[in-house]
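The chain that follows stands alone, in the form predicted alone, written as structure tokens.
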Amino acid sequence: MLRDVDLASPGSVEDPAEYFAAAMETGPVQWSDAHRGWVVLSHAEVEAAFRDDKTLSADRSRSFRRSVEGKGESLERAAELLTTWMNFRDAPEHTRLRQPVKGAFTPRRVNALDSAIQSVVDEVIARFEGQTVELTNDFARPVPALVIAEILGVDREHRERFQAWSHDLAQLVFATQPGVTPDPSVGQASDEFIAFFRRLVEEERKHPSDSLLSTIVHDTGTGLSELELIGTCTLLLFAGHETTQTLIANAMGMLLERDDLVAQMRHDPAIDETAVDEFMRVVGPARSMIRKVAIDHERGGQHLKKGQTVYLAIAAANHDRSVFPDPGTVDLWRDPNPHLGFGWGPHYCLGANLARLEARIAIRTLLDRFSEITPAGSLTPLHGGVVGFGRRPLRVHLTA
């Protein structure tokens, strides 16, 4: 039994099944002094919290504006852009902002991207220089950036900029955390991609294409403003790049540690779809999602008060023994696999199927192209914080 749950503790990363099993002995919802907020641990309670958009709020628009107040027009414009991101808003605004994007990510549209994703992966692998590469920067990072550029119909000469812009967006999002002073350079960088996406939207209006951006721009049912359209583009870039990059890198890191898992994947390619979901369960990008208590209410036997912070512990839910048999074992054939790595309910990730497809094609292509993929020196340990995972560098030797 743990006295205080700490989602950033080494134990929760190194042995999450045991750590969270001990944590849940005290109950499915607990106060954490480490985080000065509530931590929701069990699969049932995390899923219920994701579904609840009445008593728990995802809205961060006020905190974004407060974090840049008086710090310059560029940062204020950047923060205003973040207020248009659907994942930082509650219904009914969330529903309105989500609707046109939902139409752009239907299963039919995503499945039609198979060949385009394969071409991007082939292109990135062709750039490898020599037999030693750093998989995060040389592979996991460019693949999703180029795929999102393809989806938005961006001209090839501009696509390389998407990697840098995704990094800038990450800086912007995390620079608006409470207590963090935003760097002025973040605002300056944001002006560049805001101007680019404004031109992209204008061009799409004048000359409609067959891209997914076209579906969003020409959706007349929700009446998105120009800033909301630009915000949607930047959200697609950030969410579609950062999370998929981390999933691919973390999955490859696990394979580099486990020859037995590599052997399973090489033996039977039919394992790919269930394997990607198991990677998502165990080392998916998100360890928790943050909410604010909108109204006083009871949850998991605890009384939550308005204004308090709530951490939906995805890492704990994904290792809940009442849902996942032997959760500490990586089972690439695990089925069913009701992990919560993509969220659930109203905020379920619209790009989930795209992320799965990109990861499946990226990992499979590496395994098919190279007979051996081995660490170049000691592997960097997997590092987990409150909200996410990471592992870099991932230097490897490749043998064709």
Given for the second form:
Amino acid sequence: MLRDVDLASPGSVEDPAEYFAAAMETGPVQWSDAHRGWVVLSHAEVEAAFRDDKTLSADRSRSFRRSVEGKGESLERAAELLTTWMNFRDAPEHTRLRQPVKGAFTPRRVNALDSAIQSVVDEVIARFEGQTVELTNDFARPVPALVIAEILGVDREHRERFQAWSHDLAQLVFATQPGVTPDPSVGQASDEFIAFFRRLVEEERKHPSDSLLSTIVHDTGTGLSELELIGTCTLLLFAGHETTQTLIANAMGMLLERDDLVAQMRHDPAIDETAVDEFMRVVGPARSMIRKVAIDHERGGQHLKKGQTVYLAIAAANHDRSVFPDPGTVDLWRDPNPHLGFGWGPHYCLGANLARLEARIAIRTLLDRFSEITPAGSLTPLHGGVVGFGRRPLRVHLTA
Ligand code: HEM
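Take the protein just shown as the form predicted alone and give its structure as the form predicted together with protoporphyrin IX containing FE (HEM).
Then the entire complex follows, led off by the chain already shown.
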């Protein structure tokens, strides 16, 4: 039994099955002094919390506006942009912002990206110089950014800059947290990408292409404003880049530690589909999601009060013994695998199938191209924080 749940503790990363089993003995919902908030742990309660957008709020728009007051026009404009991100809004605004993007991310549209993703992966591998490569930076990082550039119809000459904006967006989200003094460069960078995406949207309006962005721009049902369209572009870059990069890196990190898993993957490529979901379950990029209590209510035997912070502990839910037999074992054939790594309910990840496809193609292509992938020196251990994982360098020797 644990006295206080700490989602950033090393134990919860090294042995999540043990750590969270001990934590859950105290109950499925607990107060954490470490986080000064509630932590929802069991699979049933995390799923229910994701579904409940009435008593738990995802809305951050007011806090964004408040946090940049008096900090300059650029930051105020940037915070206004963040208020158009659907993940930070509740219904009915959330539903209106989500609808056109949902319409663009249909399974048919996503599956049609198969060959574009394969070309991106091939292009990135072709850049490898020599036989030693750092897989996180040289492989996992560029692939998702280039895929999103493809979706948004960003031309080649702007793709390098486009990748850097993902970092700038992360800085912007961080800068709009209460109590943070933002670096002035954040406002300047956001002016730049707002101008870039404005031109991209204008271009789509004038000359419709067959890109996914075009479908969103020309959606007539909900009519997104210009700022909302620009915001949606930036959200897709932000939501799809860091996350998918971490999934590919974490999966490769695990394969570098486990020859038995590599042998299984090399033996039967039919394993790919279930394997990606098992990587999502055990080392999925989102360790928790945050909500605010909107209305006083009971949850998991606890009394939650308006304004309190709630952590939906995905990492705990994904190791819940009552749902996953033998949760500490990595079973690449695990099926069914109802992990909550892409969330659940009204905010369920719109890019889930795209991320699965990218990870599948990326990992399979590496295994097919290289008969041996071995660590160059000792591997840095995986580090986890409250909401995600730290960057893990993966220097490897590759043998064709
Ligand atoms: C492995 C990669 C990914 C992971 C782990 C992931 C995880 C998540 C999670 C947990 C949520 C729910 C957020 C919440 O409930 O507050 C979410 C939402 C979202 N994701 Fe992903 N995501 C990934 C890839 C992508 C990609 C590739 C895209 C698109 C290019 C994308 C677009 C979105 C969007 C637009 C939302 C907001 C949905 C809403 O609020 O209605 N994600 N994602």
